[in-house]
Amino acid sequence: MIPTINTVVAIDGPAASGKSTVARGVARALNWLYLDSGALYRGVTWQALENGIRISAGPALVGMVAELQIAFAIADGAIRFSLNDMPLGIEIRAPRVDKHVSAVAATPGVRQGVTRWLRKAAELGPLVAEGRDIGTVVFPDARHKFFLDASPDERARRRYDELAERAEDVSPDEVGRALRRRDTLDSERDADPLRAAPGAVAVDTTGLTIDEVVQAIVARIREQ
């Protein structure tokens, strides 16, 4: 069952557009739950690597997802999850997961499985969900839809700063190339490509603070 339209705020956008931080802020302002859809794809990717499944082996990936036992819990205002009774956290942010998550997420059967999980998570309460197909596929009837973006230079700077904080040895040029590659994969994949949902409010976050974006979105929601 797809949750009712009034219980979901859908925030989509490309990598480093600010959607994760903004979605957390909006969830806090509304006192709703925060849901990171990308974490589920990262969890699937991590599990596939742990199981020794080739990322290019679509049927094996889909079969693995069908067998996985997922459980959700609420912690600090966010929806967390475990796979096969193992809570997942920092391990799904590892470089090896970064390298393969786009390919895993492009697998149609994987996306179908994760979509079912996301809708199940919404049974826990009203939520602010962010990702790349939240408004187009996962919750297409959501009343509140937003599509965040920023200039390529701004997005590359943000991602570089994020990686530098994690002490990862990358150059700004490498970060820019990786973002462009991810954009291409996300927007040109056959299954649920990245695009703004019909009726979504476009928000250019270039030059704006997180608080400014959060305030603008919350104001729009309350107007509606």
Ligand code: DC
Given for the second form:
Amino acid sequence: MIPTINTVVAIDGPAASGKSTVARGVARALNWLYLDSGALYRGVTWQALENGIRISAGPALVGMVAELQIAFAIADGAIRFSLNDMPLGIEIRAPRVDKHVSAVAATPGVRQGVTRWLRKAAELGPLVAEGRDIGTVVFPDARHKFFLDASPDERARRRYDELAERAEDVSPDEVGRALRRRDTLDSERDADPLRAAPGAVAVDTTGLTIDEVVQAIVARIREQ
Ligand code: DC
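Alt. form predicted in complex with 2'-deoxycytidine-5'-monophosphate, vs. the form predicted on its own above:
Below, the chain from earlier opens the complete complex, with every other chain and molecule after it.
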């Protein structure tokens, strides 16, 4: 594994804590690459649904991951992925993927495969990576680690706004319920549960603008 102590900023946190937008902003400010690790769990989920693999069928899922060919590309400062030559696009954000992705991400063999891919992506250059286990498992030696959170109401509101913008037909109640379900699955699973890494700087983004959070993180990195 390449040493990533000075070349990775790890940003973890629950769904809709603001970490994707913030991580993208921090990457832009540092002129580093942006890496969305959740996109890979979503890509695996999408592929399993397309292939008709039952999500609860662990060995079939892990076998599929072992066979998948991953390729990286850089676009707009972000690392993009193709699985078996299929670029991962907006389809990985669909509600059917939302519904199953936490179960896929709870499968240890899937996590091992995705972690390997993420470490490979770090060979492309210095990066800001966001997810659930970036600071704890994927890049535990990273010097700069942050844990973002926001109140459950604020996170539900942000996720609802995001879905409404994409014209997805969901109610605020449904969004709140789905978010709570994913929070529970992501933080109570046995394999690499969502946790703040030891030494991670905690940032509560409730009531803060994206710019405020990005500036606070960049300032902290520069002084660390
Ligand atoms: O960040 P997101 O909502 O796109 O993540 C999708 C799912 O993947 C989510 O249920 C948690 C899981 N995930 C994970 O377990 N580990 C990561 N490093 C990133 C995401």
